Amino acid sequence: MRWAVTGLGHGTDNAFLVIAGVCLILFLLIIGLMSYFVFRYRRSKGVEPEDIHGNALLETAWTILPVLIVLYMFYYGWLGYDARRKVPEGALTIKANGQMWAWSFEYENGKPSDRLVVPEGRPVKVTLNSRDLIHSLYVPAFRVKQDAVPGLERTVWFTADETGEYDLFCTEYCGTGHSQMISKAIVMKESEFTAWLAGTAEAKAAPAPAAPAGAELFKSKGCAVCHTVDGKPLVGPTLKGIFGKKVRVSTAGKEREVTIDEDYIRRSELEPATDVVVGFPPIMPPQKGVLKEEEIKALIEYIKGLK
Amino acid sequence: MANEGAGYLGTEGRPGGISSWIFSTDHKRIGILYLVSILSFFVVGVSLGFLMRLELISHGPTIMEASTYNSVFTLHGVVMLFLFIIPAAPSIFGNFFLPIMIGANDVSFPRLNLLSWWFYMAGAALALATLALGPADTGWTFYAPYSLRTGTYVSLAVFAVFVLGLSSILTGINFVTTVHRLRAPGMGFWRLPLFVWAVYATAWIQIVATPILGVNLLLVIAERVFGIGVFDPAKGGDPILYQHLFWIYSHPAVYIMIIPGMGIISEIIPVFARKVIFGYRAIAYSSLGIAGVGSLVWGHHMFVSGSSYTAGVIFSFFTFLVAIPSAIKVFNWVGTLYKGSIVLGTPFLFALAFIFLFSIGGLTGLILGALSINVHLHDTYFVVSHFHYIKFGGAGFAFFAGLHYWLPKMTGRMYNTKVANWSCLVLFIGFNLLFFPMLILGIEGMPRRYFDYLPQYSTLQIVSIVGSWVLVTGLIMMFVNLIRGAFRGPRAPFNPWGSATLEWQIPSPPQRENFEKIPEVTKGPYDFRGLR
């Protein structure tokens, strides 16, 4: 087992060692006694069994003792939990958003990222939200996990003490791409982090920023999880050569035929539930308020070019 | 069965054929109906689990795509829980033996009993129909809002579980009434065999908790069909409410699975130690204690879904408390062995394996009940391993122990005990090889319900997959041996283990009418004086 790299995680690890240790002792005691009795009192030794109906003293003892032991365990588990409740003041706030099947993070200065980048040694508060289903943000090395529930903001905090790259998972089952909803948590030195954070902040201030290429957005926004560009349908229809094509869609329960044009693509990005291509489930999360105008344009151009 | 003409299995004086079984109101025949149907579905569940494991043998799609994998683990859960482990011990052994053990000729409502089996089969047919139409891919928990959005046949699968719940409630009502109304003269509550106590406590959970699941499932259907917006946040609903309603039933359901298994173990241990059980009343009370406290711990499934801090602390506290009655049972079983005269019969070997595996299951439950550790381990392989130790290592092995203990009575024939002992060993090794690595995988952070995994988890995954092969080998050995024994084994004597409970005082297999004259009970169920 790898030790935790957060203070909260040390609390969890200590509780684990203590509780698992006590459990191991109890287990060895039970199995040891059981094996000894089976061996010592086996039939082939020809001993006469002795009917013992019970023993008040012994039975009271083995009721009260375990109660004390589990209360001790409860206390230890609670200690590490209580610490998770109080977010330290001055913590860096990062917004996290889950959607099928990608994580996105946004920093105080508006910088977006698909990885959770945090400075070493500074408390970080993550506010979690989801655009579609329940997801769960899990960084095993931090011993941190919290569900992201659509419409209900959740908070979780930690201070990472060791620089490095750590796995970040989704642990609430969320459909076909659940096991691909993986990213990284990256802990950087404070100076490195400041530079990283300033990176886009500068670019943002620069006049008329070049819109990121559509192909890049297609990946970073998580489109590629459901839509391919090679003609093979996945959870959603493939986008290869769809521009200008006619498709059957279901609009408010009625089927109709539409030609895929710029308007249709825009509508499908922002309010995907309006026209759903027949044969596919209506599960795409709406991107209204998520995609910026220039990003929508870049994506439309990209999709047009998929021949 | 091979004993045509013998006892309740015989066709004398009535038409034979399939209709003499599927329309029979004899609790023994209904027990056999459940035995055959439940074991068939168990084979389906095992096959699904086996395929799931096999898929993970290499990265990326090996034998199936991600969406298929998701349906497979969903169906594995639904089949194993609702079609196998919940009904297995109460519906098979409870039906067959509960009336005989209390000295009755049948249950209180024989026709209702038959109806329960029909509901069970209807539910099973619906659940398996989804297999052909397009199986649900939500996980057996049907969590909202995913279960409201996904395009698969969720409504049908949910309705199947609803019908199975109905069957479970009716069975529960029947058993509670039977225990209260049909005990033979002299059979006071403190002379009930502990298996009867266990089934009685379970029946109460079935009656009280199952309707909540029913309501919850109907709401899911209403939500999917009419879009009423109780759980869907997009319509102003609350997905966390779904989780509460779901676990208010589904956590007590874990005890529906395990308590009858504990009852079986409480029957077997004293018989093979040849002495009275240690702490009879403590074991009986602890069944009720588990049923009671167990209904107050459901929130421990939701520590990280964002319940309040206070709720988390309270649910963790009760979770630790519910361990006490289980621990008391284990101590009493081990205590019973002290100064016994122990016969290492097959049922007893399974009971020892049960104590070993159930202890691991229970103790890992304590680790999970601790709040700060739960945050790390929730929804990882650790949880998967923990509940398999409880449900398969515990309830499953207890059920196997029961099969080896009672089949000679049910069929009138004996299996090959040597092969049975070997199959117990192979099962035990396979089980640990399959599920122990999962504990470590969980501690290292491997999330559950993953179609694919990162390279650092490969080695332990492979060990676990090999374990599944060993386990399946053990299962085949055991079932082939038992089926052969049931049809071709040598005739079993009426009391091969020297048991003191009433079912062993009548012929094997029992007559059509359990007792020609209702017996007068004069001694306790584990009084072996005169039998040793």
Contents of the next structure:
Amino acid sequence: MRWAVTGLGHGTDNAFLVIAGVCLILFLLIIGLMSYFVFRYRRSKGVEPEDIHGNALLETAWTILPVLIVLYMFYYGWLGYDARRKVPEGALTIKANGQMWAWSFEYENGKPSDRLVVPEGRPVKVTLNSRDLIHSLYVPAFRVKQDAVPGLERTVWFTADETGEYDLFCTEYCGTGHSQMISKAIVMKESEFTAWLAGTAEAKAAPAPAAPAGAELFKSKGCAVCHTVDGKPLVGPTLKGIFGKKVRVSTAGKEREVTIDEDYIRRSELEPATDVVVGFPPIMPPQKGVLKEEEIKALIEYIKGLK
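Hand over the structure of the form predicted alone; the form predicted together with the partner chain is what we had up.
Just this one chain is shown here; partners and other molecules are left out.
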């Protein structure tokens, strides 16, 4: 895991350091004075306390000084917050979609990815949506965190100033697969990013070698989070050798036996709650309006080939 601070993250760290510094100074001041008074005016020295009814200067000081300190900390925090609200012109726009339990990203040219790939030193604007329930995009190294809410578009931006791979999480509990909703933010040199975006061979830091379209979709659309291709079921049934087999499903509360064919796979993608394999929870989000016809066909062919 890399925790290097980049871009706007420096401002966030500075705000925390200022607040922590002020709190430390106040802590030492209060504890120091208390310790001094306890030692200086201890009972064994025979000191008799005076009956004080007020001190206008002291009362004014401990009212005004804390207010000024709080306002200073607020102002410092506001500077960082305000900077995050103003997206620079010409920022690269990336669409991020959260669903149980995977992130998917789409670029301005329509290129999909299961990882957040960005260029070094260039402002990036991420617009977030959710296909099912609330998720939260969090990249610790960038000090970036924003919720993805169904039916509501949220925006966050950052500038990454150091190449490398950084961890990307969901920090809003979203069900049994929440801990598996992990991805990577990959920062490339501008030239390498341009090549990756265009899909050319120059992209050195791009993800592993090109795979068949169906396999790419299976990963980028989050299918691999719930389904395996090695025979071991996860949240959903394994897809290894499933094509052509008969399984028991629950349809409108009644069990029946069906054959896994192209129609069943298509129906399971578009309306997954219609026929749910017995023994598995009906939690798959519908892909109607999400998957294109050619993507559905590619996934069907990929599943058919999982012998």
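Take the two forms, find the largest set of C-alpha atoms that superpose within 1.5 Å, and that set is the rigid core. Residue numbers count along the first chain shown, from 1. These numbers come from a predicted model, not from an experiment.
Residue displacement note: residue 157 has its CA displaced by under 2 Å between the two forms (rigid core superposed).
Shown in the overlay between the two forms, fitted on the rigid core, is a CA shift at residue 232 of 2 Å or greater.
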